[in-house]
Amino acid sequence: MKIFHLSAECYPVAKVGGLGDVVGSLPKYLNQAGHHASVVMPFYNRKFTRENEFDIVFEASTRLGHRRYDFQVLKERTNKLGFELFLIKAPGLLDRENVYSYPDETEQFIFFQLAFLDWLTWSQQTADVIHCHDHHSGLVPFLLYHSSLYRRLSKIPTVLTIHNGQYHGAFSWDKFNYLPEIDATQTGLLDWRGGINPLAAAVKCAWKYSTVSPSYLHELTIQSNGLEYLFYIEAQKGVGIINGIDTQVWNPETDPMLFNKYNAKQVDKGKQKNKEALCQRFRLDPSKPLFGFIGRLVDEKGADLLPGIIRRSLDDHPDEINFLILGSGDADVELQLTQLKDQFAGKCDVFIGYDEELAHCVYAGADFLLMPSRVEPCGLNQLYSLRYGTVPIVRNTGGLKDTVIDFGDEGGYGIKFNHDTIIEACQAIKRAITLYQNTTHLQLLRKRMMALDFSWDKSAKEYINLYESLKL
């Protein structure tokens, strides 16, 4: 099968969150299974595009409202990522450094989708499946089936994967003129609550949609920022598929970013060496359990709870634990965490920003990984931590519910709590301290975690089965 993945992110080209990791991995595993998967994304003026070579495979211009933009389709020359990578570049629109947060973001992503469809149409290409990821490509299913410009492509099945249902990409009807000629009787498919909603349109029009965990598929009918009823009535089209991880990239035995490489047999010594190097850098005590957090400092991730969790835990266990936080986001949370770093010097440190190499080192060197998430469609951090023998402490929601079994249950290996409160998180940390003191049990859990299989091999097979079910 020939599969095009459309996405705003793809690691290592441009990554903001889990979307980038998934799109940077899944196509490679689809290709290894004998299919032809490619990624199409906007061009970004970033390190990857500056340091690699690209061929121009197509050039044209496309109208966006009253303006016409020239665009190029660039192909990475060597397929170094394990799949064909195509970038759509449009001077003045799709040629910027950052992925999000521009005032004309709506125009950027509409043009990206139009240029993709025009490229397929004018170059006489086709596909067996077009796989759209999140709202940034959510208009494609609608346009394929309800615009006369793309009639030649209208038999291609489409799949939408929802990585985060909180973001819809909605915009007002006064930008309707950005869209090409469409069947006027079908405009209701674009509408949700008086505006054009790309995510809602994709859920309505795609042949199938998937979420990145089975639990999140159900949770969208309860909490999806206003689309709850839509997910309820379209539930028969939905399927939940747990994300995988790239076990070639995330492998403590070969990871070049670590201070010390290790495998399951040497997990205790290996983790301790990484922990010592990490603690030396951040002036923490390697003899104490180290609790890490990696992620965006936003409410979805429960980051607003972190200052309270850290303060209360250090007050209750003043000489027993360390905290290391890696992330950025809400300015107030950043300030509170920085103040805690000063107040609890030698027990808590913070790195504001994101550093891929440091993240790998935290997964390897921490004893526990905190994930007090309010919303977690799948979660990759807990899968990375399991791969590195680090016990995840997670709120029982979304993909965290599906991938972590509490160590108090049969075959368990993680620590779970049910409500997004400081009290419950601190109780989970107290359990972690007790576990850390039981060296034999902790060693057993580390080996058990590292033996788990959350690779893309299994998840890719589920996507292949989904694609096969769409064959005409």
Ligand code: ADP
Contents of the next structure:
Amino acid sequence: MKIFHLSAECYPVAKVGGLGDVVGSLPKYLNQAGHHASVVMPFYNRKFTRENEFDIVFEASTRLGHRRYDFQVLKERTNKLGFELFLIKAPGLLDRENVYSYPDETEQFIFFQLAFLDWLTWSQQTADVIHCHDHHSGLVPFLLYHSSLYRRLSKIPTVLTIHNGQYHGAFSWDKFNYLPEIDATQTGLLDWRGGINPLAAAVKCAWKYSTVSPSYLHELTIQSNGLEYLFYIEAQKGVGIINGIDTQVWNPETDPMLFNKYNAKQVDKGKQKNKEALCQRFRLDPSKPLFGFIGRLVDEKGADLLPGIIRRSLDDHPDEINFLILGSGDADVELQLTQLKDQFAGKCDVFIGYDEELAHCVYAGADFLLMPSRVEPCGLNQLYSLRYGTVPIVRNTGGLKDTVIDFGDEGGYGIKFNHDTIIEACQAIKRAITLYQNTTHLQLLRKRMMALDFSWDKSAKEYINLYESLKL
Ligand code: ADP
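Could you present the same protein in the form predicted together with the ligand, rather than the form predicted alone shown above?
What follows is the entire complex, opening with the chain shown before.
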């Protein structure tokens, strides 16, 4: 099958979060299974695009409202990522450094989608499936089926994967003129609560949609920033497929970013060496358990709870634990965490920013990884943490619910708590401290975690089954 993945992110080209990890790995595994999967994304002026070679495979111009923009489709020359990578470059619109947060983001992503459809149409290509990821490519299913411009492509099945249902990419009807001519009787499909809502349009128009965990599929009907009813009425089209991880990139035995590589047999010594290196860098105490956090500092991740969790835990256990936080986001949370770093020097340190290499070192060097998430569509951090023998401490929600079994239950390995409160998170930390003191039990759990299989092999098969089910 020939499958195009459309995404705003793809590791290692441009990654902000889990979307980048998934789009950077799933296509590789689909290709290994004998399919032809490629990735199409906007061009970003970043390290990867500067340091690699590309061929121009298509050039044209496309109208966006009253303006026309030239664009090129660039193809990475070597296919070294394990799939064909196509970048849509449009000077003045799709040629910037960052992935998100420009004031004309709506225009950027609409243009990306129009250019993709024009490229396919004018270059006489076809596909067995177009797989859209999140709202950034959410208008594609609607345009394919309801614009005469793309009639040639209108039989191609589309799938939408929702990596984060809180973001919809909604914009006002004032910008309707950015879209090409469409069937006027179908404009209602674009609408949700009086605006053009790309995520809602994709849920309505894609042949199927998936979420990145089964629990999240259900949770979207309860909490999805206003789309709850839509998810409820479209439920028969939805399927939950848990993300896999790229076990070639995330492997403590071969990971070039680690201070010390290790496997399950040497996990205790191996992790300790990584912890010592990390503690030396951040002036922490390697003889005490290290609690890490990696992620966007936003309410969804429960980041606003972190200062309270750290303060209370260090008050209750002043000489027993260390914290290391890596992330960026909400300015107020960043400020509070930075203040804690001064208040609890030697026990808590904070790195504000995005650092892929440091993230790998934290997964390897921490004893516990905190995830007090309010919403977690899948969560990759806990999967990486399990792979590196680090006990995840997670709130029981979304993908965390589906992938972590509490060590108190049969065959379990992680620590779970139910409510997004400082008290419950601190109780979980207390359990972790007790666990840490029982070396034999901790060793057993580390080995158990590292033996788990969250590779793409199983989940990629589920996507293939989903694509197969769409065959006409
Ligand atoms: P999200 O909702 O942010 O997509 P996921 O758990 O699905 O959350 O994926 C997060 C990914 O981003 C993981 O690969 C994690 O290691 C990475 N990540 C998040 N924040 C940072 C950071 N500050 N530095 C490095 N990597 C980060």
